[in-house]
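Presented as structure tokens, the chain that follows is alone, the form predicted alone.
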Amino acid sequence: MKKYPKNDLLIRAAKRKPVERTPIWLMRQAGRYMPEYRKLREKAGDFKRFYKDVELAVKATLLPYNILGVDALIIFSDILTPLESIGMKFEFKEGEGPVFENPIEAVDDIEKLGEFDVEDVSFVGRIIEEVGKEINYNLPVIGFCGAPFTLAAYMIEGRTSRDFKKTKVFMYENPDGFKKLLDKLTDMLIEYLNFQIKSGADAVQIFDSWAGYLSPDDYREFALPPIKKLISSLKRDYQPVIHFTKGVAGFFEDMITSGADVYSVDWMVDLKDVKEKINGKAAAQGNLDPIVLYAEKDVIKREAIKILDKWGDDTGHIFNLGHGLMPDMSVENVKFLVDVVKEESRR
């Protein structure tokens, strides 16, 4: 039977339940600004093997509880783990990132792709497992994928990319293609983030992080749309679905119609208009520009107090960066910046 956390700030936040300070963990908190990260990543030899490997993968989603002291544990994996099980081959190269073998360039292609079988990635479910055990359930653990919209856009272009052209030319010429990408997508994201769950996740994140490459239109059209019907499929006793857009500016009134419990945004909001606008209707997560973090410890207080003071004392807000964590920052910066929110946020 699944236990629930003993430190359950992060989904008292979530569920807008009062908090005796608010919960803080961090994208990318577990990352290569860590040597001991970095050594785990040298012993694994390459990237993928190393978020395959259920030991390696629960020693790193552990660090930030060892070092940090962070409120949950988000599992190391990556979102692009459960496209290997449609047939999606691909690399992740140094310095460039993944990189695929066959995208996607025609709507044939789309035809090809295989049926998900979650036995593909039974190891992400060992990971949430084993994670909790680890640290007898103190922490709420945190799963995640990618939302379609994104992983449609990494299928077509093959890579990371600046201004997502190919992908955006695809959606304008094949509109009904693209969706039915997405909507294979969808389901598969629907069966992938119902078994994290059911391997004891107590929340899950959705990160669309190249929807913001979109018009307003296009986002309504093409990204929201998937995005509903993945929540609204989900099936989960108290486990939050946090939703995260990057550059959502344009259609934030958007976002939050989703149906997520929290909305993670980008430092490019101003935290006080979300509040605004969600209107005691759900959380928030968010928004600390991460270059904030390079700055000298009085400018990261002052910086983190200002995010603190834009929500106020009400709860429903988990402090988080507006992006993740880099692999150059200081340690030493990143556990005062917990620190100091831990501290500053006392009720």
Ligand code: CP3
Contents of the next structure:
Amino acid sequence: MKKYPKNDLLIRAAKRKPVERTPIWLMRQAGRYMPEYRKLREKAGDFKRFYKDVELAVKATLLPYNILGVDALIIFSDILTPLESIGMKFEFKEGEGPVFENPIEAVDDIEKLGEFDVEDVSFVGRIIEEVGKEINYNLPVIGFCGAPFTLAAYMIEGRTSRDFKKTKVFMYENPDGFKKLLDKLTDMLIEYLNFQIKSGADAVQIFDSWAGYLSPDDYREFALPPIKKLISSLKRDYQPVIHFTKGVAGFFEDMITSGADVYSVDWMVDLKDVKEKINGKAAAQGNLDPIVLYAEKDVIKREAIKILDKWGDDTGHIFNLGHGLMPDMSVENVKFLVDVVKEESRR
Ligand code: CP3
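Please supply the coordinates for the form predicted together with the named molecule, as a counterpart to the form predicted alone shown previously.
Next comes the full complex, this chain leading.
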């Protein structure tokens, strides 16, 4: 039976209920910057085998629990995980990231995609269940997925891109085909996130990492509607939805109509403005520039406090970075940030 987490600071902050202090977790908190992660990664061989191996993936998910003392654990997986089920073939190449063997090149390729079968990702459900048990339900376990636009961009681009040229040309030349692809992905993600919630995820985060490359008009036409549909189709009890977008400054007012409980923003927006615009109708997550973690400790402390002060003593803020931790960061500095936020945000 699924148990409600004992430390529920993240859920309370997400629902804007009173908190004793600001909860903190960090995007990419289990990653290569930890020597313990690198050991697990070596054992697995490659990254895909790593996230499919329940025992190893559970161990990776738990690393920040013991080493950092964060207030939530995000399951160790990837946004591309469900795409194999619909027939996308990809590998993670060292130093390059994901590379697809069969990117989407024409509208016909969309018709050829297979049906999503949640059985193909049953390992994700087992990871969520096992993590909950391992920590005796002490912390919320966060499930996640990529947003339809970001996943479509990977499928068309075939790899990480600087300008998303292929994606945008496809979108402009075949807007209906592009929307068909977004629809297909949205249906898949509804099933995928509902499965994660049913397996015990206490919150879910939607990563729209690449939507910030769109114009506000294109964001409203292509990226936002599928997210609204996704969020409104989730069967949840208390589990908040966190909506993350990188580069959101140009269309933040649109983003906050998605229906999420929490809006996760990068450092290019002022958290004070975010608070004003949200106006008590949702919570926010973020938004320290990850680069601050390369600086000396007094700088880390100063910049963390600056962000805490921008939100003030009200509930409704989850501390995080504006984007993920980098492989060459110092574990000591990351741990220092967690300690500072816990200490300095006490009400
Ligand atoms: O946050 C966490 O700790 C949970 C795990 C997690 C990973 N990827 C692990 C990972 C999460 C939430 C993701 C999401 C993800 N994956 C996103 C959205 C967030 C973001 O960064 O904007 C994106 C765009 C991806 C796609 C992806 N996966 C890329 C571009 C790469 C290569 C870049 C890199 O850092 O090597 C990956 C691989 C990946 N995903 C790694 C990890 C720990 C590195 C794999 C390794 O070599 O060990």
